[in-house]
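We begin with a single chain expressed as structure tokens, specifically the form predicted alone.
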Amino acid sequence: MSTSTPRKTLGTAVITGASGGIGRIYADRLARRGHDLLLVARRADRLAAAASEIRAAHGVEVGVLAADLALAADLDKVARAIAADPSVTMLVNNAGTATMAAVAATTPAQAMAMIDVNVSAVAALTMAVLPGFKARNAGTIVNVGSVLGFATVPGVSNIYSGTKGFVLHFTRALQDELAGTGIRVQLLLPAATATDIWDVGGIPLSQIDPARVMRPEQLVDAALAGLDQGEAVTMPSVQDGDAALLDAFDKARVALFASTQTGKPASRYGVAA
């Protein structure tokens, strides 16, 4: 009989978009803290390199699961899988495409791409690991959106400012409907960082200011450090004094909210009542 003390696991963390840039990121900086993992990415021989990468380094469970979310058929089944697995403790929705174009000028499958990917994907794996925190009372889910999700560029980001959008206040919905239970849910908004995702896009990380970009180590040590301090949106590139823009956005949309419950059409329409 084995005397052995069992392996202690802080349980499954699942990172999408995991073979490269910042879900490469996540997959080491959470091995490093002692979760095992579940990598979930198109590219199967990357998934690979990386899952033997984290295991001779750190010693923890690596699963992979080769899939393109932007798939039906696969989306559902890394939603079947994380669903069905009560070791998952985390969820990192990181996976995302960018297609960088007015609308007039990106194609149907370029936005339904982003749609899949950055809205579709998040919401349902989401709803996959759900039932089963809420059953243990414990779980972490991180959504990576974006800043452009309350801002767009005129003529680049139409579509994916969208996307971005939906992860915003997906998220912020998703906080305030699990208020006092022992689940947490971050909202992680990166500014430029420095991945494939720019050539992807269509506009080379060349052509941006490199004092706006941020190395994606340094983001990903951000957000986990916003996470452990309980922020639920962590925004890594917005300085100390600018900190309380965040509030006062927040304000000012649910006043503005408040605003319209009047069931009146305001005076300057000049509509009879």
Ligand SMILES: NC(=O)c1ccc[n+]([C@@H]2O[C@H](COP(=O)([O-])OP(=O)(O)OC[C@H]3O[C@@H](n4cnc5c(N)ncnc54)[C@H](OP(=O)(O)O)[C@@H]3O)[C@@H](O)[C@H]2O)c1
Second form
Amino acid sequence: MSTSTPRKTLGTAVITGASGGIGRIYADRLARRGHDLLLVARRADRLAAAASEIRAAHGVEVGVLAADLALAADLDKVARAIAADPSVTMLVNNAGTATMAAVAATTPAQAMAMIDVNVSAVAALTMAVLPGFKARNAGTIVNVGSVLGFATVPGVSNIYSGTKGFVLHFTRALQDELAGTGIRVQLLLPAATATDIWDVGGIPLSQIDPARVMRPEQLVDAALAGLDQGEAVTMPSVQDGDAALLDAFDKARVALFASTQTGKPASRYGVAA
Ligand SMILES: NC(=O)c1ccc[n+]([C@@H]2O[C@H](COP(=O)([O-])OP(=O)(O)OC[C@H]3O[C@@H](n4cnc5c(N)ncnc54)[C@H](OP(=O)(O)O)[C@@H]3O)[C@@H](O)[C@H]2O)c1
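Previous: the form predicted alone; requested now: the form predicted in complex with the named molecule:
Full assembly next; the chain just shown is listed first.
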């Protein structure tokens, strides 16, 4: 009979886009904290390698699910798996793709890939875990947006910014919806981070001023510190002196919406009452 005490687990963290970049660092850090993991991405070989490295380093359970989140059948497979698993306590909606080009220079396939992965998968997987999280009044959702969700680089980030605008508003709305419950929802807004997404997107990282680029390890460590501090929105690269800008942005959003509720055209349009 074994006398060893069972290992304590924080439950399973599901991480999409865990085959590289930011997601791979999340996998390492969350395992180090004591989470079991379910790693999702297309490249099964990289997921398998990550799983064995993490098992060896941290002694946690690591499952892998190879899936193309741009394919409805694969997305449904992942959604069903995580909805049915009561051990899931955390979802990191991190998978994302980018084509950094003007709309006119973006193919329909590239546009749809961004919309499918950056938008549809984030919504579908959030909705998959939500019933279980609500039933248990516990759980954590981290949605990885981008600073390009509230800004555009003209001719560069047009469709990508649109998809990350969805992540921003969807996540802020979800936070309102779940206020007062035991479910935490964090919106992470990275700026330039040194990952393969730059090559994927058509802008080599070498073209970016290195002073503006964060390492993914720094990004994830700051994001987890923000989560621990109870931040709703975490923007690791915004320095302390500028942190009030986010508050001002939120207040301006609310005030602008309130200003629309007049029911009549403004006098500058010269439309009769
Ligand atoms: N790096 C930055 O500068 C930056 C800035 C702001 C926001 N972000 C956001 O950060 C998140 C992570 O990106 P990253 O920088 O770490 O990029 P990355 O290194 O290119 O990693 C992207 C991850 O998403 C997965 N992925 C892409 N398309 C997928 C699909 N169709 N189905 C399943 N998985 C898919 C990739 O895995 P497979 O290829 O194996 O499928 C990979 O694991 C994204 O949401 C991105 O928009 C990044």
